[in-house]
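Just the one chain here, laid out as structure tokens, in the form predicted on its own.
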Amino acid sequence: MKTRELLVVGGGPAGLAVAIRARQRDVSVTVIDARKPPIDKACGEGLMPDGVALLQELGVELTAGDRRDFVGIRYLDGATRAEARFPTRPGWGVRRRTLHQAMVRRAEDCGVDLRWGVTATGYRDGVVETREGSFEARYVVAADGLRSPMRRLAGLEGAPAKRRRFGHRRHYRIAPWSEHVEVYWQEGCEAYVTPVAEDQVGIAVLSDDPGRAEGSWLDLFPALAERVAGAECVSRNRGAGPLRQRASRVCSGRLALVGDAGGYLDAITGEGLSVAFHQAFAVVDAIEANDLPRYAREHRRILRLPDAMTGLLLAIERRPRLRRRVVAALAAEPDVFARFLAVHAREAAPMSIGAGGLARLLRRVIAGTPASGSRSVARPVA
């Protein structure tokens, strides 16, 4: 049993992010996982525009074919249709599998000791136990997902939420209509619209039923049933959840969490890849100054306005004639939404949305903005 200086255990994005950023500091670095690649899951498959550009910073390739970029985000509430653009450049659709295999060949070309089917199965301060054997390192990661098992070898498990989401995604052989990531509103549940291709789009559905099967879901949006219907279904759908995991810290002795495995909220937002990405670039940092307690204070700076945003959304979600209003007030107010994709994206400040837009905003919500019929487009920020 040799010594490396970082072990990182989950081989999937947030890994993989955290390898090859490790080996662009000349630190080196092993890779286990359980699983072989390409390694997919039930993922929405939107990359934000801040993710897109840590991804670039690392190397990973994707082609033109590869992926699909999208401008924006459209709401869609029965009638009522608000969408906003990102102000500078856009987001990348693209499926599971083809971002994992291309994480996997830069990860190979950076010289990261890959190590596939290999389990953890126990954890005592930086050495992680495996049937193949000790792993230690001076670092070890663990990027191992929602229901992380290192988080639970390591004792760093909490308490379990109260509200159970759970996600299912398919894909359907169908030209993208859409330029824009599109949501469905719907009561207890939202459907997720990404163009992942040329001639293929994800729909992933968020819901608080975990045993929602697609044709029935599907059914609760008959416009978007009405796009779909006659394409050809092309991936098995998948599921995830529940959503909500909590972890009582980040980092204890040797280890930290990175991704999934140190804690989520929920999909809502869709920024669960350039979070993850964010934490990668941050964990690194703190290990080259050898200073692990400085990405936990990190990691709280990164979730806190994904993490104040999802619960925005969240309790919005939660009551369908506030959410009507909103989104209604969203499309009459085509700026205002602008300018919160853009804090959204991490291209603007939160002090950038104003305090006159927001006031703006809260009138039409406590008024109830008609929402028959109503269509905006809001402009790039500035």
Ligand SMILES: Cc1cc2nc3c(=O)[nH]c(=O)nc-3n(C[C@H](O)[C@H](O)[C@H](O)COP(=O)(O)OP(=O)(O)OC[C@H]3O[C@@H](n4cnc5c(N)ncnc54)[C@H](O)[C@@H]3O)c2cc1C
The other form holds:
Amino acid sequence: MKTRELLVVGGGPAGLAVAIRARQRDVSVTVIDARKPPIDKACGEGLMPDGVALLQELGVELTAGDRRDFVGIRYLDGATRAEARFPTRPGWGVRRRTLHQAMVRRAEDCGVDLRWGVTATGYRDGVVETREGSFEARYVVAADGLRSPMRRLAGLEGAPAKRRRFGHRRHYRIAPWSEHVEVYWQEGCEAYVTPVAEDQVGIAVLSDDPGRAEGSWLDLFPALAERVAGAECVSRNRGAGPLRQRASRVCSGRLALVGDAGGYLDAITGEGLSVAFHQAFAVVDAIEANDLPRYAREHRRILRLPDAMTGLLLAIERRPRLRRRVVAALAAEPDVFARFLAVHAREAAPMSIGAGGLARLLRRVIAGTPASGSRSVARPVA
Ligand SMILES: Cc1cc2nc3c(=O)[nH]c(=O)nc-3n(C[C@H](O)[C@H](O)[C@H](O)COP(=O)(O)OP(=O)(O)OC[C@H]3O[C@@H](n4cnc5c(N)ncnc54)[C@H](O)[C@@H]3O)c2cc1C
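Form predicted on its own done; form predicted in complex with this ligand now:
In what comes next, the whole complex appears, and the chain from above leads the way.
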């Protein structure tokens, strides 16, 4: 058994980002993953602009043909439509398999020791057990996803969440009709449409219903069903959940949890990948400084804003009347929506939303701006 500096359990986006970042800092690293590349997964496949920037810093290359830029977010709620653009740069729509292939290529080029088809089955103090033998390292990062076996093996499982939401996704062969990620709001569920190629869109649906898998959910979104009517479905349904997972702590001894393994609230804001990349940078900084508790502090800081935004959207999502008013208010206040989006993409500070804009938005929500036919297009906000 050879002792290496870093062992990463889970070679998804979070684990590979950690490994590539570690190699950029000259840390020796092995990645083990139960599956073999390219790995697919249920995901909305929209990478927010800050995630794009981090991916580029890692040196991961995706050609224009591998991805599709999106310029912002559009909410559709009945006849109401509100949209806003990112302030400086686009996000990327990219199929998970394509993203995974690109990250694996980069990891190989960086000299990461990649072991596919190796499943972690046990853990104690820096030693990971697998059927292929034990792996020991000075530090272990568990990036083994939402249901994280490592989190359980290390005794870091948090209390189960009361509300259980699930996600499903499929792809359709059709030219994207929007340069935004579209979010269709419906009672008890939302559909996300992400352009992922010049002839393909991904549709992810989030809801409380684990069984809403086999395409029937599209009936709940008539406008969307009409859009993709006749288009060939080019991927099989993939699901994930329950989405909400808690970790009691993200560090213990020589182990750190990164990505979904460290706890997850919901996919409603579509930023799990970006958050995982921020965490990957933070954990490597902490390992380099020999100060893992520093990662725990950074983890809290990184999640503060996404958790607040996610909590807000989940609260709105559960209340259809309020949701309709909020979407209508955003449609009527496009510049405020753009400021929220800039904050969400970590391109502006929360204070930049401004008390005046917030007050106007709230007044409209309370008054209930007419919803029918509202439409907004926000200017980018620097
Ligand atoms: C429906 C849905 C829509 C989403 N939409 C978006 C979106 O639009 N944008 C966005 O940024 N995020 C989105 N997310 C969130 C995003 O998919 C996740 O945050 C992201 O995949 C987290 O990556 P990860 O590497 O932590 O986990 P994963 O991608 O799950 O990778 C975990 C890896 O660990 C491996 N593994 C598991 N157990 C073991 C074991 N015992 N031993 C070895 N290996 C193991 C698995 O094989 C896997 O490769 C969405 C999520 C869902 C469910």
